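Below you'll find only one chain, the form predicted alone, shown as structure tokens.
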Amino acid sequence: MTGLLTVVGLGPGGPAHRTRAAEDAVRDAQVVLGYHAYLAACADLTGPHQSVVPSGIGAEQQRAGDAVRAAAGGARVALVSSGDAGIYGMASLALTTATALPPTRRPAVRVVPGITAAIAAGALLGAPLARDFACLTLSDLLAPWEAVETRLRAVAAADLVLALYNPRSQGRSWQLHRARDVLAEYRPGDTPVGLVTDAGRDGERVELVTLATLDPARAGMHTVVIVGAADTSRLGTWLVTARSLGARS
């Protein structure tokens, strides 16, 4: 008999932003797999009766394969991601891996949603995502930079609010500089920008700047950068995008 694989989004950080469905899935699992930092974030939900299998960054395909094999062998398995598992998370790999198996060996798979980083950052900034918006990762590990920049230009030209994931890391120090320069070709320097680092975690930091004053050195891998559109205004300490297109907030 095959088991059940649950792909779990743990939310942006602390327990306050985890859903009950996510907590139940982790508690009920016999095997829990994930990047070691994500397992640490849900360590209060696991115990000695479970097999907890950590792995490092870059081992996503291995994690998905191990999770599917464990579930195919009859176990209840939780594969955890931060944020929402379907947004830059493990759901895509898990579903692709599972459906590659013959139907008779394929485990049941379900995806439990979580609060993603853009939503958590938007709430801390106010309401910058009140209308159409786009999410874009600046990581070029899984896509060539040329493709990333092509999408960045398309979003900038469409005047969409933009949430930038993975804006900067030790090994990728120039991409946010380039993204800022590209956006400046389409948007004025006083366009409001919010930087949210470690949303929902210890050390949470929220900064409001403009496109012209955006300092890429202030961002890291745990930062989401939200760039406003023409209908986004700074109202005191809030960023607010008008719900009606063409109307100022």
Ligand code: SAH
Given for the second form:
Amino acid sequence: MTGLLTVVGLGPGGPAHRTRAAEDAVRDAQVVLGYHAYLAACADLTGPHQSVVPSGIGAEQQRAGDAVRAAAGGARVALVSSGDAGIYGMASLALTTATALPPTRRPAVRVVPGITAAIAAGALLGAPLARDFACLTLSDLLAPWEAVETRLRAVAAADLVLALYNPRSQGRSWQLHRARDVLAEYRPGDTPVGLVTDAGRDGERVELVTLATLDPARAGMHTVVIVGAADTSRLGTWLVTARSLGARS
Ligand code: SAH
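Could I have the structure of this protein in the form predicted together with the named molecule, to go alongside the form predicted alone above?
And the full complex, kicking off with our chain again.
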């Protein structure tokens, strides 16, 4: 008998930004797996009747395999990610792993959406994502930097508002410097930029700068960087992208 694997996006931080479906999936699970910080983010939903299985930040393939195996064995399993599980999260790995099993052993898989960091940051900044925008990760752990930079240039040239995930970590200190320099080839120095750290969590921090004054050292592992497009303005303490394209030209 196969069980059910639910891949759950917990949202950016605390319970206020979690969906009811995400909460139900975690509460109903017999086994809850995830990176330990994400398990901590839903500790109010888990209890001693459940098996809660923490893993390290890098052990994604193993975590997906464990989750799929537990569900294939008949359990109701929740695999938790922060934000949305489909965006730089565990959903694609879980689905790839599950569909590699023969159909008779394959568990049912559901994906429950969550508020991704860009959306949480956009709300804190005002309305920078009012029109077209792109999300890009600056992590070059799963892609060569050349591929990241090619996409960055395409987004910059297309004048899309940009949400940069994974801008910096202890082991990746130069990527945001490089991204800033690349963007500056395409966008003016006074382009508004918002740095949002720990959106929806304790220690939430919002900083408004420009492309010219962006200090990469102000970003960390829990920061998402929103870079404006030509139609994005700073209005007092808000970042606002015009609803009509070309409104300022
Ligand atoms: N699945 C997650 C993203 C995981 S990648 C989501 O949908 O949000 C990890 C990156 O997401 C971090 O480096 C940071 O850029 C961003 N991030 C995640 N949570 C955040 C938060 N609460 N505040 C700001 N940025 C966050």
